[in-house]
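One chain follows as structure tokens, the form predicted alone.
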Amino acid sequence: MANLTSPKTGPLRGRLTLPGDKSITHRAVMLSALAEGTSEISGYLASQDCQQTIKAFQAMGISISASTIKGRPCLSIEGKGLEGLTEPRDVLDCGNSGTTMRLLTGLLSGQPFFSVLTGDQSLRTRPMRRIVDPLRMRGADIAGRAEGAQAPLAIVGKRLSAIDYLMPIASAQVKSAILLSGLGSAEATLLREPKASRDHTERMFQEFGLNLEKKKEILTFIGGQPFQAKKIAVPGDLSSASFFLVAGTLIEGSDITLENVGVNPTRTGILDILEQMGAKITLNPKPDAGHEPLADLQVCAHPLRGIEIEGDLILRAIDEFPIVCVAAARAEGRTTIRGAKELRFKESDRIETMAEALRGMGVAVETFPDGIQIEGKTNWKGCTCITGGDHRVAMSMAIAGLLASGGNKIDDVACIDTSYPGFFKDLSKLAEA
């Protein structure tokens, strides 16, 4: 246990280039491996989660090399085409990465070989039926614990049939798993979403020239189309940016500019939430990175007010919930978040984990099955934070510790490497500017 967030009264200032977007990195690696030729991915996220995806494809015969070009991490991936993967000789370990496991389950369901996916203790408890059931509907042969509800998952890959699937919940991972399962088949994949979820997979399909049609919340894709390697630039991760957006808002005198951040509209719920709460964030658009919009984000300190958060905002800011809770705990008045039951099935039960952490700081919190209610206050006491191994909780409580008397003690900071290995280095850079 380490006291990594000693009290600090000075402002955070300066410019910061964030690590690459985690969601986009996963998808870029997967499609590059199935493309024909050598793809180059610049600005990829070299985190533990993304490394698990890279290692999985290396275990299936794909040559992937890493380098640094002009200060940016880069990958070179020698794609072997739709039928170029080879059967792995060992179990594929997804670590803590739900994205790796869920998307690979879809992709490998349509490959002509046997594979087994597992993960760490946390990942083996997370729900998998949401992808297994629709994949089985199109003929996938998948076995797992609790009838496929939990990993490890064993997959006997095969050519899959067509599917016309009405998704019960809006989920980018479910949608992506089903789309990836249809890559090698000429049978139609038709998906209907109740609401629009993150569309990084659709944009990456378009980046590689795949024929995917989107009309409102209906997606149609015909697979079996060979596609060529590409050069891909990965934007800065908006989820990583959210910690500094909140820190820059809450710490008096702060003025931070975050450069080249992805501002995909299916991801910008955090910007809308903070704006409704009164934050001063300026968005300066930049040229797009492929099919993904980019902007520099400038944030200055400003008081916040409590609001109600529900509906579409939840879907578009689902990963930013822990740091939104920190903002709410400092805002004037009450903030209520509802319709967020999905948060109970992340790396931790984020509703209860954040509630306990904030209570430890003296904040009044009430939880519901699908959300949380937070009474804002300005005087925080430091606490010992139990993260449940959740990287976003750890980073959120590190930010909170900058404003807490005595700072916060974080029980697990190693988990931060799953998404943002340089988090504390970047935080120190802004503090010293």
Ligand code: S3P
The other form holds:
Amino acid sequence: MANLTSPKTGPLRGRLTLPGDKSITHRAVMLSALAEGTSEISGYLASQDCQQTIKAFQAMGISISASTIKGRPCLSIEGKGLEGLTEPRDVLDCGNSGTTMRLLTGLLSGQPFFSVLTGDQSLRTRPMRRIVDPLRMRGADIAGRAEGAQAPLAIVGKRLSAIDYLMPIASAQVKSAILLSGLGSAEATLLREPKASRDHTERMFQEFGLNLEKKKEILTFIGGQPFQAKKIAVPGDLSSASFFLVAGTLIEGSDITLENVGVNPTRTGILDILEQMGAKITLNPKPDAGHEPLADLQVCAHPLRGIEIEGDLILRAIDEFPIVCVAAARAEGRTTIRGAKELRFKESDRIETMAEALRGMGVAVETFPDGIQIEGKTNWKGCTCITGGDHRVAMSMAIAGLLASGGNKIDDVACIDTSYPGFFKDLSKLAEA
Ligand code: S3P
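Form predicted alone done, so how does the form predicted in complex with this ligand look?
Everything in the complex follows now, all chains and molecules, and the chain you saw is the first one.
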């Protein structure tokens, strides 16, 4: 566990290309492994979370090699088709990655072999019944701690039956686990979501030419169709960009352009939230990367005001709340976030971790079972921040430290490698420009 005091900085300026999108990288690797032929993925995210997915497929006999082409990290994946995976000889370690564990559980439920998935201390406490229950409904044989509520999960893969499932919660991981469980089977997968969660799996299915339909809010997929390898360009990760969107807004004199960022509408809640708070962000559209929309985002410093955040915005900005809390803590007036109970089940309980961290800087915070209320103020004192090993809390509090007197001491910066290994390098690049 490495700790660090984030240094005070002047304005942030210049251009930055963000690392690749985490959600899209996971999906690109998974589908490439099951495609026929060699897929090339450029701009993939070479972070710990995605590495766990890559290693899992290598352990199932898929050859994956990494290189750098014109400064972009690239993967070459030799897909072996729908029936090409081989039984892993050891437990598959998903590390800190909920996406790896939940999506793989779905995918492996329909593969004809035995597999066991585990993860780090945080992942082993995260809820798994949300995927295990629907997968069992279609005949999946999954055992786990607390009757399948927690990992490790042991899967005896088998032929799965059809499913018509109304999801009780809107979750892209649940939706994707179920869709992936149907990949190898000609039995229908029908899904309805209470609200539209991120749709990267659907777009990646389309990218690989798979026949997925959405009519009247019902997703229908018939699997068992072989598909060919592809060339995929991964957009920059808007979740990673959000740290600089907030830093650029809060630090006087800043002017930053973030290049080629994914702006899938199921993910752009952060842009709407910051705009409502008064931020000055300009979106310049670029040609799409496959089925995913792209844009350059330009941000310059501007004062913020407190707002009320609820409804669809919660789902569309679900991973950005740690940095939204930082923005709120600097805004004029009160910000209230409600309807966000899911934040309690992320890499840490993000409502409590952020509340404690902000209180350490002298900010008045109240928490609710489903949200948080923050009174903005501009004179922050530096604090020691307990991240709970949560990468997004660590980055958010490092950004806050740039404005706190004496800076913030972050107890664990190693966890940042989960999603953004070059975070501090990119921050210094903007600070020095
Ligand atoms: C993700 C879905 C979201 C998100 C997570 C990544 C994905 O989780 O918070 O970081 O890649 O599908 P939920 O499905 O639990 O909302």
